[in-house]
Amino acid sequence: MRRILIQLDTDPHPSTFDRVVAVDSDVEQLFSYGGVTCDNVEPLVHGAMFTRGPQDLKSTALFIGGSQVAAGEELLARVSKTFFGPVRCSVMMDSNGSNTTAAAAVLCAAKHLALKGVTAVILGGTGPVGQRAAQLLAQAGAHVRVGSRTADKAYKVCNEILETLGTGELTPIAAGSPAEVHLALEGAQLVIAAGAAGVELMSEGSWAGHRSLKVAIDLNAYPPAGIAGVGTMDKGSEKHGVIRYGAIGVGGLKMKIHKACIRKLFEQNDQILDTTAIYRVGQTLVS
């Protein structure tokens, strides 16, 4: 029975990145569809569900991608509702690489810090990767400060994460000015910058003088860096007493997680690989 991955992309053209990763993850047949919405996805899912017997459906899996993470979340919910009983396929959602990137960033931090009780600052915390990093850190027992240019946006994201988790220590903060960022870092051991590409969120001087800070992770691959003084290629290097990771430094683990998750889809037919499940797969790669 050949392993078939059906790529459901919310963008007009299915992601070439996700297609290459699928091929490199031993997928034998890849069917890619663009412009997938909640209104037109059901026939595609039915085609996956009803062409093989329940005992063979572990050889058919679904991958939800695209640049719009909110659309991907909605699509995942709609796909999940289409399944019934044993007639289902495993599905992974990683729109814009948000889940695999957040998982990799948090796991890089966990190499150097015991996350429970840590105070972590997420700059760009209202973006898709920032939100998921905040969720994973809160699940691990960290005290998470979710930063945004406006505190109102951060407050909304904190509430959404708490609705998902049921519990957690999340504090919304304004982090739109150098003074606000400096204040946000007081007493923090970890900072993750997950803002928009090409925007500097923090100067080197802002973090170099914080004695409590142990790990700085910048997920911006395009210059200027989100955290000045953190290089794209940094992977556990130290400066000013702080261990640094750049986007490519995190990217190697992100790719391993992505490929491992694709392979895991074909182990059984009832898996939903969302933020938490993807992080758990990542934990098996670094333990």
Given for the second form:
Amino acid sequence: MRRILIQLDTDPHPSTFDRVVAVDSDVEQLFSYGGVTCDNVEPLVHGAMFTRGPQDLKSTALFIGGSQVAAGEELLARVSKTFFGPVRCSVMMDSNGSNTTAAAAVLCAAKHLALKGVTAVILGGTGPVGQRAAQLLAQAGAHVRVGSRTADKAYKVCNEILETLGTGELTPIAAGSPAEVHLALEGAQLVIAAGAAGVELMSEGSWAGHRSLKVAIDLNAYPPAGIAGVGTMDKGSEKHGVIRYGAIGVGGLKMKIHKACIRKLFEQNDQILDTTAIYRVGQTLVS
Amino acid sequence: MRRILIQLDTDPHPSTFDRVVAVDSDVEQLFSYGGVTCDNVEPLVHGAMFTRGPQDLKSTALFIGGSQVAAGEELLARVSKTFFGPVRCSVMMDSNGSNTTAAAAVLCAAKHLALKGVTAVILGGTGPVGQRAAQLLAQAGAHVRVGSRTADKAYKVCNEILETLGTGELTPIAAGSPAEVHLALEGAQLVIAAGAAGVELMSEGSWAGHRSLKVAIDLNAYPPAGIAGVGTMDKGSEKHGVIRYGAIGVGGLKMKIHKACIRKLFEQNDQILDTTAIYRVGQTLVS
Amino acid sequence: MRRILIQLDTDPHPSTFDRVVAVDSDVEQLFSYGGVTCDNVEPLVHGAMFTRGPQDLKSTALFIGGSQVAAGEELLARVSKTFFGPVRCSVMMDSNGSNTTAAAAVLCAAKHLALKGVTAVILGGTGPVGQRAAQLLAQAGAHVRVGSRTADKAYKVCNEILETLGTGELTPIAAGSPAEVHLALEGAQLVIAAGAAGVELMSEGSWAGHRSLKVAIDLNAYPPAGIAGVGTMDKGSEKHGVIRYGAIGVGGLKMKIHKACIRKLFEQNDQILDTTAIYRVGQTLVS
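Please show me the structure of the same protein in the form predicted in complex with a further copy of the same chain, now that we have looked at it in the form predicted alone.
Then the entire complex follows, led off by the chain already shown.
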């Protein structure tokens, strides 16, 4: 029974990135669809459900991707609702790499810090990667400060995460001005920048002065850096007593998590690999 | 020479169902196209015709599918016209599973009845599956009553089938009201319901009372059943002295026929697997 | 590391021709995209660049095709600009078969003529194949007469080729009327017709009378022939003392060049297989 991955991409052209990774994760047949929406996805899922016998359904899996994370989330909900009883296939959702990136960033931090009880700041905390990193850190028992240009937006995100988790220590913070950012880091051990590409969120002077800070992770791949003084290639090197990771430094682990998740899809037919499940796969890789 | 199947689908997204079946029928490379029409298909066929030498053309085949059966029929005609002389590839047409479903239904009936001389009623006989079942039964020598809500439509379909076959015993009947349906079954040994999904065409009381009836087949996969008292999972079980088949009960054989046809495409380069040819492949499987 | 070819096609449906050839050139995974433009190609190229390590980038390659040659040229320029430093993949451009056809035609001529110093006439010399044949002949040291219905257009094309090559002997000629065509052949050893399909560019009487003429190549695959008296199947046969090649006669070598180029893509990650590079691959096949 050949391993088939059905790529459901919300962009017009299905991502080549996700296709190459699928091939390199031993997928044998890749069916790639672009322009997938909640309105047209049902027959695509039915074709996966109704073609192979129960014992072989684990050899057909679904991958939801595309640059629009909110569209991917909606699609995952729609796909999950299409299944019934044991007639289902495993699904992974990683629109714009959001889940694998957030998981890799948090796991990089966890190499150097015991997350339980740590104080973490997420800059750009209302974007898809920032939200997911905040969720994973809160699940691990960290005190998470979710930063945004306006406290309102941050507050909304904290509430959403709390709804998902049921419990967690999340504090919305305004982190628009240099002074606010400086204040946000007070007493924090970890900062993760997950803002828009090419926007500096924090100056080097701002983080260099914080004695409590142990780890700074910048997920921005395009200059200027989100955290000045953290290079994209940084992978655990120290400056001002702070361990730094850049986008490419995190990228190796992100890619390993992505591949491990694709392989895991084919172990059983009833998995939903979302933020939490993808993080757990990552944990097995670093332990 | 790797076996290439070119899937020409008239829907925007090519069917995942047909793709999984192709993979499970040992196709090695599957080229899937959506949005294929008579206007844009020619270069797709030319690319199949002009890339491999005469002895290797049998390793490239075409599959015409999609939810719109009439569009698939037009496409098959257009594709057939594009070939010339020995420069051609084998083609299978199975839009909406119409040919494989009709073949499987008739073959299920043939397990229990000698079709020659039998009287068969097709409810929903003017839809794609119903028409095809009527044609196959007429070819096998049955007396076929083609039922529709209006006798006019049924009359037109009978004429079309007669034009295709040249000969055959086909009678158009109105089967819109319960009384008409009850009358239609008078003296019949076989009834096949091939109507729209989720529409009851016949009550249980209607068929339970007919002494002549031996086999009832309902191709409707979604509740309510097209023939009340026939379940989708029924596969040869009896009730009121009648052997019953439901959509899933027929589905196993349908799938086997589909796969056998895909494999057969690669035996020679000059086959057209249409309603009759697909039925003949089915006959080799059950005999 | 499986060999992945990413087909970037400027037509809505990616070419089946190029897909079959890719499969027959040992590509293991083929990602086919239609409707690719300069505006949407960047993420497709990024996905190729950022998924595999430096030593494995040679196992991912790009192919630019489609019926519109000018669109393919623009796309090649855009794709080349997307790469940076060593983070790149090899690319082949062969929109409408223009590069492989021109290379094959010139190599067929070279079997019978030393190209250096020869006088060659290109009829339909301003089309994509004609331009490319003119360029290759000029690079090989031939005196090339580029024929068009109007001398203006021919002049423009000669200038473009000179800009590309830096040097070369190219003469624009008007070749619209039979008298102009007859005059154009005066003293020429080679004529290649690369005009629109189904348009006769030269009568048999016109070329039969030229003593200097040694080789006549007609790349038109649909009747009437571009050069009357040259059949599509001609492959080196003589008439009136002239060696003749038709479209199918040239096609075998064209196909070998196409396949050899696809295979060559996977030898290193930094190749651009354009007109000149594709011709060089062809030279290694015929020598």
